[in-house]
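One chain is shown next in structure tokens, namely the form predicted on its own.
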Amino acid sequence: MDSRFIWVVLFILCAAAGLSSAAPATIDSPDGSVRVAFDLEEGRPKYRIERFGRELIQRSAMGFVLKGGRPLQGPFEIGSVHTRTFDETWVQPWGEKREIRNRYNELAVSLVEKGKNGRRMDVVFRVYEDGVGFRYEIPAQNGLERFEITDETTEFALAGDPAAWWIPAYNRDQVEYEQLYRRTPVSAMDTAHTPLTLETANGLYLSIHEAALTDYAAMQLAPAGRNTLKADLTPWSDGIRVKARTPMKTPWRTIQIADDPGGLITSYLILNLNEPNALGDVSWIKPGKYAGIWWAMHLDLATWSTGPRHGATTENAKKYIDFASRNGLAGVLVEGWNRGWDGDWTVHGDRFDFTRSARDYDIREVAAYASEKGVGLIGHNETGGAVPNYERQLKEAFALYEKLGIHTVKTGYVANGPRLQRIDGKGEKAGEWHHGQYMVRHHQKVVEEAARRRIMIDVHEPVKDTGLRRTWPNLMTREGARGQEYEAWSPDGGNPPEHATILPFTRLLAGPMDYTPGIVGLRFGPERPRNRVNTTTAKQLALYVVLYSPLHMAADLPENYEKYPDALRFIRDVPVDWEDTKVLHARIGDYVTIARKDRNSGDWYLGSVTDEEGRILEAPLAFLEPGVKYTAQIYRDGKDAHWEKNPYPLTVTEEPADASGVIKMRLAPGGGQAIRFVRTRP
């Protein structure tokens, strides 16, 4: 049966019950298979979705719950309907692909309370051929100049009870991003994270996220009975979720829809919810790679305090400068180089300093060096979550940075649970969580002022991803999910070799991930007996290619690429900077393949990765350009390969490829694949 026939039906009924005020007001994606509906039900708003007249989302409740005030839920009534068509192909400066086709159909409903000086509402949904975005826009009005929001009651009433991957929301015992993937039904889910990935029982893959978030909350997914889905927006210490003004916009809340799980990856949706581009030129924005004093804290081999053990040093950083310089890496990051590490730096994160280094480590000099060499020197300004010390002393620092010509700065927020400090009205610290509005509104100052200092910025223990690279380039890539790291000392044994499956359904759905791959020195010493990375070498490769970063860390200390030569010719090969990006096998928590496109060469690279199960998968190669004559440098998991019995095994070879043909790959367990196609030269 028709939808449209269903729809006439079902408002005619309701307008007999006198339970709504208008016919439902309808938007479908250019091609047709994407519907939004919008009505009243006594008054209130609702959305639904639908997709080749198929429900996604049934009938969904929207609204505020506002402090010390009446509801913005209705009732209402409809002032106004407006629709449009939009089309644009518009240019990333950097990215996964470098040319965004942004096509949706837009309708703008605008609500008026009903009664004596209502209040006015407008709600806009973009419906995209992979998916839809919604968002509040409340306009300037009296009696609602300023107000606090205490609930947002929109809903994703999901159609049966589709499998979720997901990470609980509001853990007070850790970096709040930082967990393993659950895959469970929707009706077992607790509040979760989002992008929160979702296969539905006929076979769909959705993800539930948000854009555009700027002087707002982060919203997490909290169970509301009934399959349904509620935003819970995160909130500040006082219990208020948002503090707003008018006129205000909310961040675009986002569900992209895909027939098959790689059409997540190469949805673009929320990148086009973004505004363009705000800086004018960015010629001075550098992806790259780079090295860094960093792995071997991690390790226990050296320390971020002073000391006999300090990493820091300026004698070590020109040591990883002349590794930087010899291999081709665009820079190296000095974690450790400043005052205040010393004691416990996770609760006296007030102590740093970010303009005066350690007394070992002359700032000035080894940023000179590495000027010498051509080699990026990478700023480091750890917070420990004392924020209010951060931004005392953010533009001085900065400024430094750029008369240094330091242009790229690692941000991070190192605090369990609700400890980011706010000195609140009354000049005493209150503890706000990660994705709270305050620390949203932090992290836009850093990359403002970063913008205006031309220093691009890589923030860890972040605030989600929303798409703001689009508007902000100098917004380069977050962590904000467990890394690599945590191979070298969680209790839990590290990653699972699951977790890289995992990631680009779930968390890089958002954007740009810093997992910190190439670790080629697999299995640790004494100083770590119960750890291990838990991949082969080959997959460690991959992960160049699988997990998009503009900045991809060559995370392994020096004198380990200097055993493995073959894995590091790899790194210094593989681009960060793509033309183009393809999803060949798409299993999510099982495999995935993908192709890319270098922006600056005609060469593609390919990336596969598998779970603890070996895999021979048959990748097609209609990638690559027809007619074009390619060789294949192959990096391939030896024959006994095993991420835990026998990790290292890599074997290289080279042979002739082009468009027609297909590679046999062979995934050892908990192993993966890398390949460089290079176009034939004459």
Second form
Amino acid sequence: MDSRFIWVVLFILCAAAGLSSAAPATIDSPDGSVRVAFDLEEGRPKYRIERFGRELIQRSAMGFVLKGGRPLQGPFEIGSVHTRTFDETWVQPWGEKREIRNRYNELAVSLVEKGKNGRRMDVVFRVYEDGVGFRYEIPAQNGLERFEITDETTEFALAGDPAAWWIPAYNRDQVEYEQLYRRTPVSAMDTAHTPLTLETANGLYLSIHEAALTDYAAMQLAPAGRNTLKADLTPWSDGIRVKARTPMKTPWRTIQIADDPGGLITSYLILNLNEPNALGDVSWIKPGKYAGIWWAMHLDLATWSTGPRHGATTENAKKYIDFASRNGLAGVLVEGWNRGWDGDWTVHGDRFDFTRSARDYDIREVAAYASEKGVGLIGHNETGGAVPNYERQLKEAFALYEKLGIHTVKTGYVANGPRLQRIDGKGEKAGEWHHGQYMVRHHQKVVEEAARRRIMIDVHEPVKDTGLRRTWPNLMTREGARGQEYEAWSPDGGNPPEHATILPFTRLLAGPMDYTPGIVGLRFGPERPRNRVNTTTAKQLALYVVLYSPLHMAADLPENYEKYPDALRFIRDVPVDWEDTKVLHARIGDYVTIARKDRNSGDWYLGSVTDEEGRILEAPLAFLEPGVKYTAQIYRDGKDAHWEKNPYPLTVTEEPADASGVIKMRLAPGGGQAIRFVRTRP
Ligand code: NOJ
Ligand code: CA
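Switching from the form predicted on its own: structure of the form predicted together with 1-deoxynojirimycin (NOJ)?
Now the complete complex, all chains and molecules, led by this one.
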């Protein structure tokens, strides 16, 4: 063959892989704005990320440390390099947007350790317009069947010292993730949970997180000197981070990139990196709003335990079912319905019985009453962290719920970390973190067993979301942050007004959150002298749109809603399943405005919230369908409203609206605004 021809072919092949002999293998996003470069530095794998030619992540380490073996960090040789392009649009069965485009270029590099019996490891990068995902794949091979990971050495060497919004990891006196966000330069961070949100000196916004976390430990980010963050995998109680066997794939390590903080909210990279729906027919999965025997306990007006103030009685449950049915709410949560709540359940979680009800609660009667009224009963499975006790009962419990027509279960794992019970190989009790591999496996068991029984899951005290709802669409929502419950009893006075202006750019980037909005009785009785809700009424309404969740609670007491019918009307109207989502204003920690289109009616809804500052924001209505007339039903902060001094005033007005209009919104300090745009039908 003509040698010139061979050179041309080689050149084309290398160019396709972005590879020239000594140069790194590079791969660009389909639009060319993001580039990943991979190379071996003295045999050690390194990656780098650029956007428009400017470095975002400098050359960063990759690899693993294994127990009882050599680290899996090189020296390696490159075995092969493959690239591929991918472009599809898929449909979310429910979600914040119906159609999602998944378009990336992929670079897969197979590495072989130098020397005799070299081990094999692959690294795969997917490069999108809105960021990068990469993961390790360790193929099946002799001598590496079962192994234990004691460290993952992945680094994120940030260019510069961005501002970071973060919550510390490994807080032993609290439930994991339930903390207020801090803002510091990266150089002043401690080990933090992800998603970690960053603002660079040149005005870019990044979120470092992970996608598709299954059978692995959650990744935190630990400072590793000079603005470098290093993967920190949650350890088991025995110190091992991940118990693995080949073939294995790690979760995707993700870096989302946007020019505006709102761009992080409308990036679907985490979902795109998850596997498609594994359940087949999901027509039984239905987003919805729910009321619950819940807030009364948080306000100490009722108890979870039995006794004169027991909340979950047959009679009370019927009252809530009537309320839900009157107001078109899909479900009613009943907490404290089962045996095991008497005494300190946070210590004696293994006394919980998930099939037997408390003496004054007849689950059959309540379930029958609920279905008669067209309301779904939501089962509650608080474990108090006693995981083995729950796993033992899981099958039987879910079988019973299915039989009774209970299609949603809220789980709970109240235990300060690391106190989740595990029985180890020797039959001894061990204490685990909420976000270690043990709990990742546990939640997977629960969601799969639930799917078998056509049950939707809402997890409190969860492991963070990494987009698994794409694969298991019955994994609806979770808590995993400081929710509204803190307003009821937190010794620090609850969530400050800025909290809701940070959550959409941090916690919610992981996935939906069961924040439990909709408190209209903003001040409490003598049982809770030091607490109150730190928002105005309009802000409570706006939260339904701003904080996405397919299951949203109408969290307040029915008697409070009866006092405030205007607010209740918006809560009744607002949907929880969206065709599309647009972010109109986005300043992390200051304010955020989001508009979403209802999947079913085509009406649009808007929510805007501010921190403790009052604001005037203009919302251009260009998201509305051109040529269509709408009526805007506006729920705004009333005269002199103020989260602290005067939280209640709410003014409701109506005006015509169309895509050419602009609505000027006046948000009170700690306030908000909620708008429904009703299509006027001919
Ligand atoms: C904490 C959960 O976040 C809350 O919603 C629930 O009521 C209690 N645990 C009791 O399970
Ligand atoms: Ca909680």
